[in-house]
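One chain is shown next in structure tokens, namely the form predicted alone.
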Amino acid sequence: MKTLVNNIATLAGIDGGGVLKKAGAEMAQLDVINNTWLLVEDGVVSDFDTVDNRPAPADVDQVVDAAGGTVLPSWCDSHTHIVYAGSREREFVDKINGLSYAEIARRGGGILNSADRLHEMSEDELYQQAMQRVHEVIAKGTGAIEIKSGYGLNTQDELKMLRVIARIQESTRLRVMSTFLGAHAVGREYAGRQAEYVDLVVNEMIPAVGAEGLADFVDVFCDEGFFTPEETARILEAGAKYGMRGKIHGQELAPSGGVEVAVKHNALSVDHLESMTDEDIEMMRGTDTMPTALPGTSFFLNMPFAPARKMIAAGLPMAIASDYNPGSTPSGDMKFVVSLACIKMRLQPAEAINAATINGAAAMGISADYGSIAVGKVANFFITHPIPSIDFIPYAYTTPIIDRTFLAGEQIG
């Protein structure tokens, strides 16, 4: 099947192949071609060029008229929790009334609240709820996504979540990566016995997840009031025995060793970083760990934003992701995340788009096939309505811009 996308005003996020991430000053480079076309063959980008070298329509099976819109690679959202049971707007009101994230957690809210609700919900119900969110983010331009467990907090419920993620992988063209996050919090029945809960994660949960091949990655909430660097290291080492590369929730609430343990164990990414220090930035130089900021979380919780400009000035790469979850970021709108990165973290539009595409893909280990428009990469892209420039995307932070979305070359919406 050959599809020609014609009449493209601007084709953005292109590369010649082989680009796996962008770091430092490279992040400000967003390559584009104007007045162009894109050729897709069997779900993969096969060519693109200026209008002077356009294939004849007779040589293709389908012609799509972009009608003067801009084409960009689909967003690659490397940190979400979209498999969850119900919403938590009561806690939203608590936050307005002045309670902190940590105070809500101590009162039995937060992650434990979601775990209680998930326990009562069947796998089918959980899947149906999650698929509503999947359709939502696809419509907003996301083409690759990481989904974490972590609202089970016991073996059976964690497996239930991961099986739902597997069903999402099987039932959509969205590229889905799966992460086991049993160490998201201490399960309610283990209150006051955190060491025993870590034993459960290492000795029972991880082997059960590994036996069913349900997770690509293992993640730990390594932060103040949650899991220590020593506990985190133990969990990462256990996951590695089953082929799960590490990821870290770190430095959200305090400088608590998340970056150090991520680097030491070659984690694929370390995410949040609202409390990242200059020493953390220095520690990450020359590593393969992708620092990932979650500006939607900072916005929703009224927290500091990750020090993006310092990271880029130090020559680091950086990804941004939505953190879509019921408690601290109930939104998977990556366009808004890009806008927040520009408005609150002072990223240039090109830097923010690279952080949400090629570097987001790198934070999931899939940038060889996703995250940019390149010959041989999967044809995940969206067509905008006509817009005046690329900079308009984060500038018009609530304006709907997407006309049509394509996953693996197939029009989804």
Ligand code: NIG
Contents of the next structure:
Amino acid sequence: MKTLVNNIATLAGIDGGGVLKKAGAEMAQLDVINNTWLLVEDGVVSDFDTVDNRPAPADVDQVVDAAGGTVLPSWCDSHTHIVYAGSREREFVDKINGLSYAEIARRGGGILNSADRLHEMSEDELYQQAMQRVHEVIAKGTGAIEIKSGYGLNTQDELKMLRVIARIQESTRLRVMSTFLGAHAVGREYAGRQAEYVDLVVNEMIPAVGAEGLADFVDVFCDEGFFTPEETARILEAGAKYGMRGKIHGQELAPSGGVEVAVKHNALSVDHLESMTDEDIEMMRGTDTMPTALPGTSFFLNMPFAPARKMIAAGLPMAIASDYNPGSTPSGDMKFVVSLACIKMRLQPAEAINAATINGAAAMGISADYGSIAVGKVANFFITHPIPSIDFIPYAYTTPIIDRTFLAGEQIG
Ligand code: NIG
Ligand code: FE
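Alright, leaving the form predicted alone aside, put up the form predicted in complex with the named molecule.
Full assembly next; the chain just shown is listed first.
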């Protein structure tokens, strides 16, 4: 099946293949071609060029008229908790009234509140609720997504979440990567017995998840009031035995050793970083661990933003992701995340778009196949309504820009 996308004003986020991430000054480079076309064959990008070499419409099965819109690679959202039960707007009001995220968690709200609801909900209902959010993010341009467990907090409920994640992968054209986050909080039955809970994660949960092959990655909420770097190291080592690479929640609430343990264990990414220090930045240089900022969380919780300019100045790559979850940012709108990265972290639009595409794909270990428009890569992209420039995308921060979305070459909406 050959599809020709014609009449593209700007084709953005292209590369010649082989670019797996962009670091430091490279992040400001977003390659584009103007007045062009894109050829997709069997779900994969097979060519793009100037008007002069355009394939004849008679030689393809389908012609899509981009109508002067811009084409971008789909967003690659490398950190979400999109499978959850219900919502937590009461805590939202508590926060307005002055309680902090950590105080709400200490009162037994927060993650444990979501775990209680998830326990009551059937796998089917959980899947249906998650799919509503999945459809929403696809319509907003996301083409690849990482989804975490972590609202189960006992073996059966963690497996239930991971099965729902697997079902999302099977039933959509989204590329889904799955992360086991049993160490998101200490489950209620283990209150006051954190060491025993970590034993359960290591000795029971990880082997069960590994036996069913349900997770690509393992994550730990390594932060003040949650899990220590030593516990995190144990869990990362246990996950590694089942081929799960680390993706760590670190340096959110306080500088608490998350970056160090992530780097030492060659984690694929370390995420949040609102409390990242200069030493952390130094520690990350020359490593394969992708620093990932979650600007939606800083916005929603009224917290500091990750020191993005310092990271880029130090030559680091950086990804941005939505963190879509019921407590700290109930939104998977990656265009808004890109805007926040520009407005609040002072990223250039090109840097923010690279952070949300190729570097997001790298933070999921899939940038050989996703995250840019390159020959041989999966044809995940969206066509915008005609827009004046790429910079307009983060500038018009609530204007819907998407006309049509394509996943694996197929028009989804
Ligand atoms: O990434 N920081 C830890 N976990 C989530 C929040 C989870 C929740 O509050 O439900 C986060 O922000
Ligand atoms: Fe998170």
